[in-house]
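In the block that follows, a single chain appears as structure tokens, in the form predicted on its own.
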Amino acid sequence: MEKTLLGIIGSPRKFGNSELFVKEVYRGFPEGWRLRLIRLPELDIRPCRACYRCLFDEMRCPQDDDLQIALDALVNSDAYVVAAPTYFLGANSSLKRFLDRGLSFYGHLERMWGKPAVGVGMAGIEGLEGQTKLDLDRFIKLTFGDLRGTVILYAALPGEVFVDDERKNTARVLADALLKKGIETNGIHVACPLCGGDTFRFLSDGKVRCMLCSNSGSYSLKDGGLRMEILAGKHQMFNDMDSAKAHLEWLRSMKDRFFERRRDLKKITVHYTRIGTWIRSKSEGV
């Protein structure tokens, strides 16, 4: 049976570096695979309304937009690669807009869980990718993928990513990571032992927090390298399927908690209802 590699393009630019690189990754796949592509900035994916309706009953968002198109493509894929350019020190906002509707993902948890996935971020100037890698890692983990690796490449002009043929070798590495077990790091890569993330916030008293899974711990220098000791907290989101299911139940419990406390909460909020003047959209009320 034919398998599907889904290319999730977080760039509005047609035939840009993100799109080209995803297609080059696909070239490293054997026969029996097809490539499907989806360009997130083209889709009408609206802001989450925080209604929580997608957590109950049919577990489907009530908004009539293109979210389900993207979600169905992801659910029906066998592996996926996410590519996005850097916009002002972070990945294009289309990735975050999709993730903001992520409560809808729980309705497909069983089918989404553990798909092999890799990410590639593009930046025009070396060192100015900002949080793009973290954005890509987060996208994959919050869509319940098996994060096999993420790379940042520097290319600004359309097609510039392949001026150097070495980048095609990088695409082959990512293809192999999807088909096999991940990118070989040769023991140099400093990563969170819980989630594999490599972006950290260094706190006081020798503490450190992984910015991908948000778990905390300590760091130390050992054998000439940096060592992270990250411990799992009580509330996990995606480190294993049981934790994802537990997070879903916690989210559902918020409904009952609200109804139990709404009178007390209203006593707090009522004091803020008439403060400030709202600036409204021109189209409001049309």
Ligand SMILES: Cc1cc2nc3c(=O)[nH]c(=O)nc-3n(C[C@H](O)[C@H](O)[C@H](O)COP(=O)(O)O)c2cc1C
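Each form is matched to the other, and the largest set of C-alpha atoms that superpose within 1.5 Å is called the rigid core. Computed from a predicted structure; not experimentally measured. Positions refer to the first chain, counted from 1. What changes on going to the form predicted together with the named molecule:
- Once both forms are fitted on their core, a CA shift of 2 Å or more is seen for G206 between these two forms.
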Given for the second form:
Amino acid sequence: MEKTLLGIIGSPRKFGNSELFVKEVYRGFPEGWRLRLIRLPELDIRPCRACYRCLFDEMRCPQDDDLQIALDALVNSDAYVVAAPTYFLGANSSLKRFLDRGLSFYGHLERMWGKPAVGVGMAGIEGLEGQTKLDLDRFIKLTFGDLRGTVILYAALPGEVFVDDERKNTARVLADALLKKGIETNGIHVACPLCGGDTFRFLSDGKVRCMLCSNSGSYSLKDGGLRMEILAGKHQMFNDMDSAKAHLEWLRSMKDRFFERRRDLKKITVHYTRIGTWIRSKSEGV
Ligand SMILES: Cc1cc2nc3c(=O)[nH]c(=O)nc-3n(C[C@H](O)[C@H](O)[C@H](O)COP(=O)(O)O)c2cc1C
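Condition change, the form predicted on its own to the form predicted together with the named molecule:
Let's see the whole complex now, leading with the same chain.
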């Protein structure tokens, strides 16, 4: 049966660099694969209301918007490529809007787990990609994908990504990474040994924390290079399926904890009810 590569486009720009690059990645696929495309910024994906209903019963979000369309596309794909432009030093917010509804991903954990996935971030000015790579890596990890690599490419005008034919080779490398496990795609020198992330925060106690999996550890200089020793903490979110399932159980246990502690919590919040005046959306009237 035909397999599906899903291209998740985080750019509103039609025939923009993100879209063209995803199509070029697909060109590196053999027969027997089709490309389905989804443009996240044009979907109506609303903010999470923190009701936690998606963690219980049918495990579906009660909001009637386009979340399910995007989720179904992901669940029914065999591999995916996420491409997004940098907007103000981070990936386009449509990626985060989707991720903020991530509690509803747990209802599909088994079917979403471990699909090969790669990320592509566009930036118009060399060096000004900010946190875009981390945003793409995180998108893949939190959608339970098997992260095979993320690249940042510099291109400003629509189509500029292929002014240089060399970029087509990069697309081919990413296609290979999706098709065959274990290909090094982005030449990372220093990576978190637990999750492969390469964005770190250096803490005041001399420790270092991986900004992708949020585990901490120590660092040292070895053979002229920086070496990270990161240890798995007690609360893992996605490094293996068991830890994702344990995180789901922890989230579910919040409901009981809330009912147990409701009275005490109310004693705290009651002191904050009459402070300040709210500025409301114009859609709510005055
Ligand atoms: C609102 C906006 C903000 C942007 N911010 C950045 C930025 O912070 N850094 C950067 O390098 N490029 C920035 N860019 C440039 C885009 O990342 C670049 O044009 C990219 O190629 C767009 O990809 P697309 O064609 O797939 O939409 C910005 C573009 C827009 C429209």
